[in-house]
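Here we start with a single chain on its own, the form predicted on its own, put down as structure tokens.
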Amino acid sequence: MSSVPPAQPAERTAHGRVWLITGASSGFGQAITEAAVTAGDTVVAAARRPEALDALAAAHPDRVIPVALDVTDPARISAVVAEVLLWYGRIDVLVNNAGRGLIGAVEESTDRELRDLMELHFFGPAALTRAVLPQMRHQGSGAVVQMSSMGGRFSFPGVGAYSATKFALEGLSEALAQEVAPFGIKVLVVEPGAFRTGFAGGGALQQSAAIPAYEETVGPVRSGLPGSDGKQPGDPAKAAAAILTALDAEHTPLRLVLGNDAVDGILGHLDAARAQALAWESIGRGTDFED
């Protein structure tokens, strides 16, 4: 479908809440429309190719409902929004899903592939988040859920576009939460590890043209990643799982982690962060200008 089918008034606010999410059609989006419909919600699909989400629409009848939308599309995204708001009212939670990987060396990575990640990682979530939030507001309450990677609390070698684009749409996060908090709307950054996804198969995980000089850095990578298809210890309907669970509490975090791989590596990061911050705060201390 290319637009938000029209719903009977009835039906317009006749299952809890109502979510936006991009990327559904697989991965993340697909188990977090599943489980935001098994918990009574209403999820308006979002995904490039909808086509994909027909049997999942066919099991839930006006509870999930298809969507066209590119969110690199700045036009697009304003009319989604306002179909959704037409003939529904309201956007509760609106799920940033819709990403895909890319492999190289900062120095292999073409222009081009970081301009085309930064839209769909970071511009494309902002406008839909700009989109949504004058309803929200408007109502004093709803949630922005961000998804992020445990790449986008550190990097590493081979993954350098791939976490700019996270560390971007986190920080724009970390701001928006503290910005919105006041009209009772929270923001949840997931950060997951490896999990069982089409993430690193098929043609999904894209790849910059190689430099044979960092062959040992981050050839590792280039293969690695694909190799893990299938084999990620993560389970997305967990995942999903935890995301409501966090939405639904009194205090949701800002950050959730999620899998023991992220667990340890975030956790592991922040001690060498701070121990780093630690053993360089005198030189730190000593910039002020004297009083």
Ligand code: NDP
Given for the second form:
Amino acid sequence: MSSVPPAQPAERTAHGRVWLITGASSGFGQAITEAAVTAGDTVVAAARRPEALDALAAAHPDRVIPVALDVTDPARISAVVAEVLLWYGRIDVLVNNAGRGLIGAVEESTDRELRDLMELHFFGPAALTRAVLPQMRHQGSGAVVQMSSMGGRFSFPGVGAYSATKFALEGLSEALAQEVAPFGIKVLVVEPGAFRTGFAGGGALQQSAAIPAYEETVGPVRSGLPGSDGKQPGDPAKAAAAILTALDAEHTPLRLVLGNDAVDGILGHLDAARAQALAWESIGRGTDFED
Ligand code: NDP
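For comparison with the form predicted on its own, please write out the form predicted together with this ligand.
Following is the full complex, with the preceding chain placed first.
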């Protein structure tokens, strides 16, 4: 076990497991919050505007505790995790869910846009994960859920920047899962397709300034993604239920693919990647030293 001292005595009573969920004010974050509470657990629901969670908190007194957290603020991450540990003495499930879309060709995406999205999808979740691990190692249990995307497994025109941030999160998480398994801690990377959340809505989705030369490749995504708003096939409540099922399984998978579009896309990508690796296998195997 780690040498981390136990957290201070709990100041609040936890019902069931204690969850810390980022971006809990909308979409997947809200759906996972509702599913966890329904399962009898307690959720510290983190949001940039915690007042957006007032109704949910009022409906579940002592079960949904809204806190203010912008996941791109490292000082605030430390303060929130310390506060939750003071309240309950533990965090059982961290859900790194906060995120947003960005559409743009690689040439169209600015350095600022890339760095901002990396802060949101990679450095924030990495900091939160680091912050909860000492206590999880000490308690000998816990789970970290990383909301990635089918775009975290493969990419296509217009979503290179978004995919880069999710690929980064997935790489970190694949290693993390193996590092923390001996401490009884699970890591679950979730890869949804198109789900009916606020994601594709005008307020959340960002677009890089367009270069006309990319109209043919990126244009369809620029109009198609916002056009899908409210019509996506995926149901966030069913996604939340699937996440809880995977977490509660004896053998929790590292990756959970959600939605028919994501299952089709990822299986197709895996087949194509394997076929390409095999087609170039002999060339690759011929590059070692003879000794
Ligand atoms: P929503 O827009 O409905 O929810 C996103 C949430 O993230 C909001 O609560 C938003 O808060 C929050 N958020 C954004 N930026 C920050 C920040 N800096 N700090 C804290 N919270 C922030 O979309 P989804 O529920 O769909 O998105 C959740 C996750 O799911 C994301 O990581 C996304 O990449 C992923 N995903 C979504 C898919 C989909 O089709 N819906 C597909 C694949 C992956 P605020 O209201 O303050 O903006």
